[in-house]
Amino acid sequence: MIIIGEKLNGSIPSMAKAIAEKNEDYIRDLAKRQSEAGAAFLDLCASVPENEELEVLKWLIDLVQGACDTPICVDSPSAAVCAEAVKFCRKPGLINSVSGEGDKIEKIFPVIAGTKWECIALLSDDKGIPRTTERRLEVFENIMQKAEEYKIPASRLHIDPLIEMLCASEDGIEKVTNTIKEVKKRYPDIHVTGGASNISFNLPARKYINRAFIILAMNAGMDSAIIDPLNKDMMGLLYATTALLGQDEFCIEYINAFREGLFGN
């Protein structure tokens, strides 16, 4: 499982406070702890007005790169800001994100073409969030056509099937799991990702929904997730599910993660 650490996001009140107060020690410590917990990328989202965003992102990127070597996941609703922010990163990372909406792909794909940068792609377009699996797969194929045009291999893409609130769903997560399965069937080397906690918005005891979802999504083929790597219960679940799916030979990764204290008893 490719873990994208979610904690350095200005939409989280504690992180918003740290950004506003320029609390560099807090940010560096949070970056370091997520890295040590096993994050493959650290998501950095400023969540400030767009006219301030690039400056704040540069500051955050510099702080995080000074604290650890984990690649950055540049996160902004603005494709233009993402395209500029990659210039501040010392090594290739992940862009969060593009979609079929507007000209986002045209702003991002030329920047990462010919590099080792990876990119999250949401299965939405100018018509909004598709209501059916079939429509999401149409958007997916349009994105893959653009990727081929820019010679970006499937292995560098993380497809977000759009994880919506369970309490507003008529079919549970069937739409999501069917989308994941078909995406992986068509492109076995591609990654499938998403914000796992989106599923439990407006529900009580959200952790149970989140944990059940991640198991079902991984079984469908999800191999990347934006989560809190400091949550040892969730991390234990990820390692256990990976082993149960036969993706951890002789449970070596599970055993080593336990020995390293990445999850508890």
The other form holds:
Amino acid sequence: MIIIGEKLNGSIPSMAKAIAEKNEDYIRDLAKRQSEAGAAFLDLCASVPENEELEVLKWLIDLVQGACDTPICVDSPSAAVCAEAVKFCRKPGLINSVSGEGDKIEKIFPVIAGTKWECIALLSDDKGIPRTTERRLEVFENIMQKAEEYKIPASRLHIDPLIEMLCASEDGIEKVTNTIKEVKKRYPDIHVTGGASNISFNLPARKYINRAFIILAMNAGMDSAIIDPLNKDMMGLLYATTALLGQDEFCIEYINAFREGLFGN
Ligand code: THG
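Having seen the form predicted on its own, the form predicted together with (6S)-5,6,7,8-tetrahydrofolate:
Once more the chain from above appears, this time first in line as the rest of the complex follows.
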């Protein structure tokens, strides 16, 4: 499982406060701890007005690169900001995100073409989030056509099928799992990612929904997730599910992660 550490996000109140107060120790500490917990990328989202965003992102990138070696996941709603922020990174990371919307792909794919940068692609376009699996796959194929034009291999893309609220869904997560299965069938080397928390919006005891969702999504082929790696219950579940899916021979990774204290009894 490719873990994208979610905690350095300005939409989390404690992180917004740390950004406003320029609390460098807080940010370095969260970077280090997520890195030690096994994050493959650290998501950095400033969540400030666009005129300050690039400056805040540069400050965050410099801080995180001083604290650990884990590659950065540049998270901004603006493709222009993502394209600029890439220049501040010492090594290739992940861009969060493009979609079929507007000229996002035309702004981002030329920047990462011929590099080792990876990119998250959301299955939405100018018409919003498609209602049906078929329409989502249409958006997906349009994105893959562009990827081919820019010679970006599927292995550098993380498809985010866009997880909507369970309480408003008529079919649970069936549309999402069908989309994940089909995406993986068409491109076995591609990654499928997503945030675990949208699913439980407006429901009580959200952690149960989030955890059950991750297991079902992994069973469908999700192999990358934007989660809190400091949450040991979630980490235990991820390692356990990976082993149960036959992706961890002799449970070696599960045993090692337990020994390293990534989760407890
Ligand atoms: N897809 C893509 N990008 C995304 C999302 C997505 N970026 C933002 C978001 N969704 C994922 N990031 C977060 C960050 C923090 C939280 C939820 C989603 C959050 N964190 C709690 C906290 O830090 O207080 C802790 C949660 C826990 O303990 O598990 O709420 O869907 N492409």
